[in-house]
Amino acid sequence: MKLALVGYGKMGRAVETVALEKGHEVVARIDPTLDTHDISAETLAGADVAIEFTVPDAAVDNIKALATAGVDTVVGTTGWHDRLDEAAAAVNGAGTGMLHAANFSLGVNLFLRLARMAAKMADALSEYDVHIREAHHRHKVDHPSGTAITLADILVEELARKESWSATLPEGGPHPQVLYIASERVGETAGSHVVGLEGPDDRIELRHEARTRVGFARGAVAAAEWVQGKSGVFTLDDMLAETFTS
C-alpha cells in the first residue's frame, strides 16, 4: 500500500516506522515545516490512503483535500469533531473512504468497551461517584482529549444519575447529576486516562495508561489497511466489530 503522511511530527513519524516495518510505502510527507506542505494530486503522489495527524485548525480542510484528490483518509486528529457533518459531507461527494477516530490504540478501545461494562454494574451503587481524569504531553492541543470525551459520552450514556459531563468545575461546587473530567497537559506523557469510583469507604479505577506512542501508530496503520478501497464514513469500531463483541 502506498501511505501519504499528512502531518510529520512525532506521531507522523512513528506512523512512518510502523508503515515501513509492515511493509508498506510512504509515497508523500505533508508538513508546513516540509517543502511539501500543500495537499494535491501531484503532491500525494499516488498515494492509496493518507493518515492525518495534525492539529485541529487544520483537520477539516485536509479531509476535504484528501477527498478531492480522490485519496481515502485515517484521521487521528482530535478536536475538530465538532465539523464532522462538513468533512463527511466531502468524502461522500467525493465517494472515498475515511476512517477517523478519537484513538487508535487497540487497547484504549478494549478500555472504552470495560468502561462501559463498569458504568453498567456501577450504576446500581449510587453512593458512588464518578469522575474521569486524563493526562497528555504538553503539545497536545485539545483538552479535554478526544478519548475522554468519547468515555464521559459513554458513562452519561450509562449512568441513570448523570445527565451531562463537563470539563470545568462550576462556582459553588459541583453538580452531582454531572461529570467532571479533570486534564493535565505536562511533559512528554504518552497519554493517560482514568475512571474512577469514589465511594464513602473506598475508592476504584478503571485505568489505561500508554507507555508510547507506536501503539497509537499501529492502529492507524491497520485503519489505512481497512479503509482502502472503501466509500464512507467509518469508525474504529467498524473495524473492530469483529475483533470485539458489543
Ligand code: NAD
Given for the second form:
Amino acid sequence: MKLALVGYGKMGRAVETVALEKGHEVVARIDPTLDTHDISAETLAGADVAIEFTVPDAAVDNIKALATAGVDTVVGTTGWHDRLDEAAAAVNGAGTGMLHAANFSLGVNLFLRLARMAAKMADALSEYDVHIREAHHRHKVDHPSGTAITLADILVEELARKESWSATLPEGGPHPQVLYIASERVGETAGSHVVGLEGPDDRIELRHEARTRVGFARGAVAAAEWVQGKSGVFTLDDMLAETFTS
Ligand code: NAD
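Having seen the form predicted on its own, please provide the structure of the form predicted in complex with the ligand.
Full complex below, order starting with the chain above.
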C-alpha cells in the first residue's frame, strides 16, 4: 500500500517505521516543518491512504483536503471531535473512507471494554465514587485526552448516578452526579489512564499504561489497511468488531 503521512512529528515517524516494517511504501510526508506542507493531488503522490497525526486546529482542514483529493484517511489527531459532523460531511460528500480514533492501541480498546463492564457492575454499588485520571507528556496540547473523553462517555452511559462528565472541579466541591476527569501533563510519558472506584473501605483501579508509541502506530497502520477502498466514516470499533465479540 502507498501511504501519505500528514504530520511528521512523533507519531508520523512512529507510523513510518511500522509501515516500512510491514512492507508498505511511504510516498509522501506533509508537514509545515518540511518542504512539502500543502495537501494536493500532486503532493499526495498517488497515495492510497493518508495517515493524519497533526494538531487539533489542523485536523478538520486536513480531513477536508484529503477527501477533496479522493484519498482514504486514518485520523489519529485528538481534540477536534466537536467538529466531527463537518469532517464527516466532507468525507461522505467525496465518497472516500475515514477511520478516526482517539487511541489506536488495541490494548486501550480492550481497556475501554473492561471499563464498560466494570461500570455496569458498579452501577449497583452507589457508595463507590467513580472518577478518571489521565497523565501524558508535557507536549500534549489538548486535555482531557481523547481517550479520557471516550472513557467518560462510556461511564456516564453506564452509571445511572452520573449525568455528565467534567474536567473542572467547581468551587464548593464535586457534584455527585458529575464524573470528574483529572489530567496531568508531565515529563515524556507516553500516556496512562485510570478508572478509579473509591469505596468507603477499599479502592479499585483499572489502569492502562502505554509504554511506547509503537502500539498506536501499529493500530494506525492496521486501520489504513482496513479503510482502504471503503466509503464512509468509521471508528476503531467498526474495525475491531470481529476481534472483540462482546
Ligand atoms: P507532534 O507534536 O510530535 O507532531 C505533530 C506534527 O504535526 C508536527 O510535526 C507539526 O509540525 C505537524 N503539523 C502541524 N500542523 C500541520 C498541518 N496543518 N499539516 C500537517 N502537519 C502539521 O505530536 P504527536 O505526538 O505526533 O501527536 C499528534 C497528534 O496525535 C496529537 O493530537 C496527539 O494527541 C495524537 N495522538 C493520537 C494517538 C492515537 O492513538 N490516536 C496516539 C498518540 C498521539
